[in-house]
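Single chain ahead, by itself, as structure tokens, in the form predicted on its own.
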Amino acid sequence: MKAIQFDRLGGPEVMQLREVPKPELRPGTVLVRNHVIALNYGDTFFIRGQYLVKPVFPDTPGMEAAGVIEEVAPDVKGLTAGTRVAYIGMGSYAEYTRIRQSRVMPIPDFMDYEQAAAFPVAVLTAWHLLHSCHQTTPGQSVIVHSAAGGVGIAAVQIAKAAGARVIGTVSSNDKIDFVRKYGADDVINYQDQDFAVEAMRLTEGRGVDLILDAVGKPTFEKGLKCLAPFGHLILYGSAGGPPDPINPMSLFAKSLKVSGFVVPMVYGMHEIHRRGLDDVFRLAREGKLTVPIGKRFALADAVEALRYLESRRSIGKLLLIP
């Protein structure tokens, strides 16, 4: 089969098409023939040696993808060869991936290969973020960082449908009317606009509640300025770099709160796993939730694809196509 492999740290540069053994079934996993393969900014930490789980080399980026399942492990209860499914795990960027039942997910029939495969990570993260992290509720207000991206547009519509003000941030003047498209209330420019004060401006110096922010140190302490009392920051990611340390006495004269997420944490937790999956597919099948295609890559074009969503050009899920 072929996939895409790197055996050292570095850029996208590293990365290679390869033609490889197909994965033979261990206990407890199924094969995958993968339709559709998505894109993370993960990926890009993970050939550099920077994301939670370390490359082995030769390694295969990549965390989630939809296609059906080709063997099942004797183990294996509940999922059969022919299945349409979407997972989450590493090694994606290739034709075929072993991965283990806990992060298969059935795809329900009205889903088609390139939605199903642009959920797991993205929308998971999103609606976790919004109701496992946080309990968002009808007139809140929620700042979206990258709102243009994949877990920023469906922040956008999840929080939208559970009935919160929605305020999206963008790096260029040419995705407002994008994530305006999806539900925001109100997009800023922090290119051109300091966010924090936008966004006391638009809570009449009150603030947001919640504050979702996968960019890290160039918006860390902005956004502690910008939360109403009682507010609650979620860092889930680093696109700009870590923030700097945080002193916890700075939180005490709002009462804020500041917490992570990743969403590989809730795959032993059956009950939230679950709860989340029923609402994004009752979402998606109501209408309310979508992600947007930005662009569609050939698997041999990964490199590309890779360099592309670092360039921060991209809106909504980049695909790779095996």
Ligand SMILES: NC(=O)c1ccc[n+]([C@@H]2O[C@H](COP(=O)([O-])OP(=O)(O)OC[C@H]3O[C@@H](n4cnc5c(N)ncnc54)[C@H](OP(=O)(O)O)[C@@H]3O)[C@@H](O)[C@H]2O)c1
Given for the second form:
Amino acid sequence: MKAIQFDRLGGPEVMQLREVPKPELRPGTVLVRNHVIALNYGDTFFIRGQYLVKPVFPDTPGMEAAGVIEEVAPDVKGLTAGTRVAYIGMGSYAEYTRIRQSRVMPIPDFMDYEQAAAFPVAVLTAWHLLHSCHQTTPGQSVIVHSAAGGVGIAAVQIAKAAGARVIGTVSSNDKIDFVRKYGADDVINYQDQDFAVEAMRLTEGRGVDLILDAVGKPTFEKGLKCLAPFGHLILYGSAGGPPDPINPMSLFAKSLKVSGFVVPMVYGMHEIHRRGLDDVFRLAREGKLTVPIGKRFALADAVEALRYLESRRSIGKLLLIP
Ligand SMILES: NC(=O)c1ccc[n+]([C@@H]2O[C@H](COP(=O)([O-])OP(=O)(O)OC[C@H]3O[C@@H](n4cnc5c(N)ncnc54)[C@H](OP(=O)(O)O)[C@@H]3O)[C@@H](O)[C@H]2O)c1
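Let me have the form predicted in complex with the named molecule next, following on from the form predicted on its own.
So here's everything in the complex, that chain up top.
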């Protein structure tokens, strides 16, 4: 089969398309033939050795995809060959991937592979930020940073569906209409404008109840300045570099809360995971949540695709088609 592999740490240029043997099943796993592979910003950290999971060379990047189960290990119950599934798991930049049963989600009939490929990481991250880490309710105001991106554009829609007022931030004017189209009430170009000052103005001096921040250093400290009393900032990534440490005493004056989140943890927590999955599929079925596809690339063009993701020009989800 064809797979992207790399055997040294670095930028997208370390990746190569190779002919490799199909993975062999192990107990508790299934083999999935990938139809659509979704890119994640975390892939850029993985190839540089900066992700939670470290590469074992030669390794294959990628952490989510959708396809069809080709084979099932004898001890796996409840999944059969031919089932359409999406999954979270390392090694998705390939024609076939071996995945643990617990990381596989059958796809509802109404959903196509392109939509399904983005649910395991991007969409569920957005949902758990808004509904597990925080209880987003009607009338709350939420800043979604990098709102045009994969997680961001899902968060805009899920927050709107929860009745929140959504303020998106983006780094270029050409992303503004796109984010508005998916429901944001206001969109700030945070390269041109001080987003904290603008958020205070938009909320008439009160500040926002929640900030979803995966940018890090350029936005974190400023975010604390535009939170409302009892406001909550969730840090779930660091595309712009890790933020400086904060003094917890600085949280006292407005009774603020800072927390973190990482999505793979949820997969070990059956009830919370189930709740998230049921709700994102419901929102999709009701037409309240769609994953806009920014661009499709051939698997062989993974280097170009990951460069594009890093360029900050991409919108929505980027896909690789094997
Ligand atoms: N904790 C978790 O479990 C989890 C899960 C999924 C994703 N994440 C994190 O969520 C973020 C978004 O992931 P994604 O896959 O959906 O990617 P994405 O948002 O589609 O693309 C990354 C975006 O980050 C923004 N960005 C801000 N500063 C940047 C910088 N210095 N260099 C490059 N990009 C920068 C850019 O948008 P603007 O320029 O418009 O801001 C860019 O388009 C990433 O930080 C990722 O690591 C975390």
